[in-house]
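Only one chain is given next, in structure tokens, and it is the form predicted on its own.
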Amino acid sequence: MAINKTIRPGLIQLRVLDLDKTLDFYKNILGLDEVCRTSDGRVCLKAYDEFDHHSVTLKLADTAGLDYVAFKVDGPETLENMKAATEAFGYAVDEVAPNTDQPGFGKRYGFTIATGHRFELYCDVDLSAKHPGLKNPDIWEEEPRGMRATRLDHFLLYGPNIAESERFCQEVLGMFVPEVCNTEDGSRMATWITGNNKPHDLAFVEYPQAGKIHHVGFYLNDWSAVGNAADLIAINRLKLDIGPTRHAITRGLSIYFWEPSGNRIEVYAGGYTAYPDNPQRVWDASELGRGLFYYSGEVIPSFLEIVT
């Protein structure tokens, strides 16, 4: 449930290098449904257990990576208040008209945060034509495919000055910070942030280059679904990064790999229940290996170094 005014991350637009091959992955291996295509060739998709029009947009480009992420807030009043608060925080805000580049979405406000990432806020979005049942519903309307991703869950962003970006998420978006990792001098190295009971909606890692994304996370039902995802990674010859494994940070059950265009994907299950009145969990940078990969206690270099 949403605890604060920011309900969840509801939309992400990714750049991909080979639209057909990458789209086949998202539809037939990850298990998303194609919703529509835009006049400029972008493809909009959603997970089977999501109600909103779409949550993922793929855009053909020369480089892989992130265009922007958008957060759904709880209504028009909150949207206008957050616009004003964003401007007061010091970020210039632009307006995206309804039903323009993202079909089915109402008005959006966009801005760039300290890490160099574009964030957007919205409150209105159409109900998807294909959504979970509402009257005496079955567990699904159409049997899920592939990894059976249930929803867009979270993302990890790399960039400079994450302390300011963390503060923005708290002061303007009304989110809270269940878990952090600090360097020896007390500086913030990484932070996990949420607006609900999930252990994280997004995370940041301090990094010299702005605007980078480490991974996009999609939620699975349970540990056996993570194992099924591992089988599909092997069967389809996708490049594995690490896992199946478990995090101590967030307590998630996880596997990381790269989709055909080189964007890292995490499929994830479990995780603890977050409440804003819980004490914050704090990790030392020297213990980050155990925090990220509880079983091995070690971080492989690719995990920290490869971003798009």
The other form holds:
There are 4 protein chains.
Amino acid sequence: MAINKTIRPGLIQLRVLDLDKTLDFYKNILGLDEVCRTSDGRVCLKAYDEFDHHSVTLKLADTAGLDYVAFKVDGPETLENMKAATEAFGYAVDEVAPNTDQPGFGKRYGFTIATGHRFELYCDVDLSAKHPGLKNPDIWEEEPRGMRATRLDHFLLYGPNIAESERFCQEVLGMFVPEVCNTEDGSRMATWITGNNKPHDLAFVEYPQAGKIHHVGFYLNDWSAVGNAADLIAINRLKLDIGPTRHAITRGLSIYFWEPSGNRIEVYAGGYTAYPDNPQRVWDASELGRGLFYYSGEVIPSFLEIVT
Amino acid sequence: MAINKTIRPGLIQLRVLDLDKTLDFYKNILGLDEVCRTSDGRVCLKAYDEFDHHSVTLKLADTAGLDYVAFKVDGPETLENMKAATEAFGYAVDEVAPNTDQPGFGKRYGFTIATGHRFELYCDVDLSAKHPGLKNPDIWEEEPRGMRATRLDHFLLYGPNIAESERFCQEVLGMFVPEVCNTEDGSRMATWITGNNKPHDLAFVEYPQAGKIHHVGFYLNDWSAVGNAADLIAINRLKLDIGPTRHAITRGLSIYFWEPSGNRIEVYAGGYTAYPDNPQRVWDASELGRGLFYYSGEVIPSFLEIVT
Amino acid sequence: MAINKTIRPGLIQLRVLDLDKTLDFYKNILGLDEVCRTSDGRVCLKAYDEFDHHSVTLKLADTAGLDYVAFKVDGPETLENMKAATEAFGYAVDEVAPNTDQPGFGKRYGFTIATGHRFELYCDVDLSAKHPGLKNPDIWEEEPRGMRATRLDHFLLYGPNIAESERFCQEVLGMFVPEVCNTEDGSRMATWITGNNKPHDLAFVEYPQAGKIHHVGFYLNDWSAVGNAADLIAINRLKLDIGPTRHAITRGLSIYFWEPSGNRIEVYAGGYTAYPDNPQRVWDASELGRGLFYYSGEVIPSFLEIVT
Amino acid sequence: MAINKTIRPGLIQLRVLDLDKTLDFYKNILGLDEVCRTSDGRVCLKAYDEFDHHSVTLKLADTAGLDYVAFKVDGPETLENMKAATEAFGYAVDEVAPNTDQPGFGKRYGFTIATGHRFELYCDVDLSAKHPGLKNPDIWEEEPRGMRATRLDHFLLYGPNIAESERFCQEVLGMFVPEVCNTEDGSRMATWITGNNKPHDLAFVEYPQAGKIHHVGFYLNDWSAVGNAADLIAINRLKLDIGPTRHAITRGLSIYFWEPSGNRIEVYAGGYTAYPDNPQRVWDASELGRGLFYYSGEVIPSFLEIVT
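Next up, the form predicted in complex with a further copy of the same chain. The previous block was the form predicted on its own.
Zooming out: every chain and molecule, the one shown earlier first.
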């Protein structure tokens, strides 16, 4: 039997401490476009290569971090099926009415997963006014800025009981799990999960505190774009965490750094083409350093310790 | 309702004129690995980043060209559903028994589509003995050779009535159509079709003669790999068709050239991430030159004239 | 005996047909900065990575082409030595007073070489107000624009008796000749000449008409920058001549195209490190196609026919 | 008056602890070719893009480190001039007869500079049997291996009184100094020195112990080659020091790591074009972290502490 599909993680709402300075980063360094502002002062942004209304919402708050992530699914029937499946899985589902807090978005269903994160699902969202061309299109409509992030790519969430969250993504969201990392006693330490051919749409690391986010990943075109992003990190005096480097896990090329509000951002390129029939790659916890940071082979302390 | 899915084009059988010389190209220049030879002298190959038994079979023949392409689907239920749907679409389906002419492959269903090409479907195939690592894997098990093709990517077929073949790919194979090119009178001139997040798994160009192939595309990691491939074309005195260039269509980075038997090969990198909910891009025939060869903006005569 | 040295080709004056449109290309697509305008309406520009006052002067005229190129030499003693050596070589030398037609430039000596081109020599020029940082410098002071040309690199001149012009560059300007191309009868067909470790500061092709220029080359950082330049050529609907490609001669990575006034521009990256003790590379005229356009192996007609 | 010129650092003799394992690194990972072995068991190697007999000699010893570096100068007259100038500078000069310990090399003059390193000068050396092609040449004669190092590029020496060594390189070797780093009291902390258009042929860091070497640098073509080198470091389980990163100083793209005997190697690409008339860039010691490791902005302890 064919299963329902999520199309992609399509929206993330992040808390920021200094809206102007942080917005300058997202717009002029990362390269997103500001789409609109909400009546309560949040700012909606999108990457130049995305079609939908917006993919990132910034909200002024006292702490940095993640409010929620929302996944686009492939139609209203899937949306209702997934709502029912979520409830059957054991999570209470609430409903956000269309066009309330996220301009351009239709009805969303929300719920909290085992790791303490709020996930949402939706199938309807307006096209943005500014999107890739459709009639004899050039490769972009307006020259990309800064790091030239092409789209929201993935996020890494920290929390307890990732095994259940992983199972939820498979059973309810129709995703598969290209790579996992297990502790010596066989329990899940980390898991990389996708709903399509990207090696991950999201990932989890087992962590005692619920609802934490490690980083949000934006996609760059290639290793040269990663180098350009590193130059911009240096020139703009952003705080580097690690990189440019490669993950053996997903094979992605990567830099981690912090935006001005302290949310860790990854700019990410490459990665293998993930197919659901490929065998799962399995990492031992003792090899995780090499899996994460292939060149040094060592986990940096900040990877395990700093989350928002 | 969720639809059945093809996973990818997984196998192609090509006719070659000079097995030794051509095999040297596929192995030592393109970088495929020889997997096995059949009792009737055909050679089975795969790219270093593919898991399945093999993806390319070369057969000695008097003319170059394509015998057939086979698509992997996501399970036996889908396979039977697609067989029935193919027959309902109006094509006669034959069955190839497991492990007959293609070592390691399970049962295949075959049929001829409107453009005169033989398509096959299968869901079972052995893992190859040599595949990407699964336990704490490095990024490759053995250093890739030559152009470092990572996998079979796509093919472009020429034949009559591509509108029907396009409709078949959508209705029976569960694919979608990110880009099309129409003549001034609105009929389909070319179409790019995918079953996943790649911008194309295959493409068609309307052409009076049935069953022709324009090129087979292999995937390279990025623009630098495209440059390296161009160097190898020069050093090995292969005949260049065009490139390095970019297609505006799919946005891929590309070189077309001919292998020693005269089959046109494309090495291809980049390309956008295709999502089924993205609006379709539409090209006018008058703009096709720019769509195909973005830098020169002109169709080269060989693109329209030389097929095998 | 140690010989006098030219440091680099430091200034070029080009004739353009439409100042506004052409200037837009040099500033916003190629990425030069406008430094100043002269009282007679010429525009002085420089690349972001150059220190001296300016390197390109555009002059409105009825025909595109080259007025002259000027080489910076390593001091007043060298300048006077070279003036005397030029006269001894047989060329009449005139003097351009400081700060007359080229703002910021000291005294220049000018003369016409065998191929009919005006060369000038100078040793004094002001630093530009905007130049690479000197105190704890970042890699750039202001984000480069467009193609991100780093500097004026070289030019290719067409004219008669290139053998004499080559000898002049060696004997008077202290340059050496990393590569040459000879006709079957042993006469010089083309020559690549440098005063430093770049594979060429200038080149000549034998041509019946005197004083012609084939192209001016600007330097880009690498193959990725060449790809970006190609994208900008396409997006801005500039007329491509050839590329992206590689020259076997110099090994440079290259695109030729025409700016809006019809001067052919090359954006060029890579190339080997030329040392004066390396043996000279020699090309047969019959192999020049491969030497110039390594990937196709064929001279394009425009290379030999279109000059300004 | 024009000054004598060194052409390049042309030869380095390194001490290694395990000849077979270390040689495997230089040949199969770094990509050098073995040229010959001496009667006393040393191994001579060269990079694929070098013309001279060899550029690296490995000698089995009890400690890793540098025996000496030798600079090629532009002829016998310069050689004798520099010998005299070295003696006049105050260093005792010895002579190594042609073809004794370094096969293919002519007479060398040797002496010890202020920082305690042995420098040698020579002008005659045989061409290697295997060198870049000279007649209608391809871009390489044999496909480069591994990291594809194109040539010996530079080295960084640690020792006392670098101010004197810097002055020696300028006054006797005819070099110039594109960048320096000074302590708060104005004394020289580090200096980057070149005899041509590369941003450095060698560098010094002030250090109490004499005759130490920090690293030997080999040139790679670009940032993509740096990424490939990083992959090979990971796959071959070499010990990474830092990188891939960029130096703000020289602007080079870089990885530091240790070969199996413990000599630190840098693979290096990019870097600006250095001209002798460019103003000198000056770094404050407090900014050296950003100068060296532009992305993190911090000196890693190993940079200052680990030398051989």
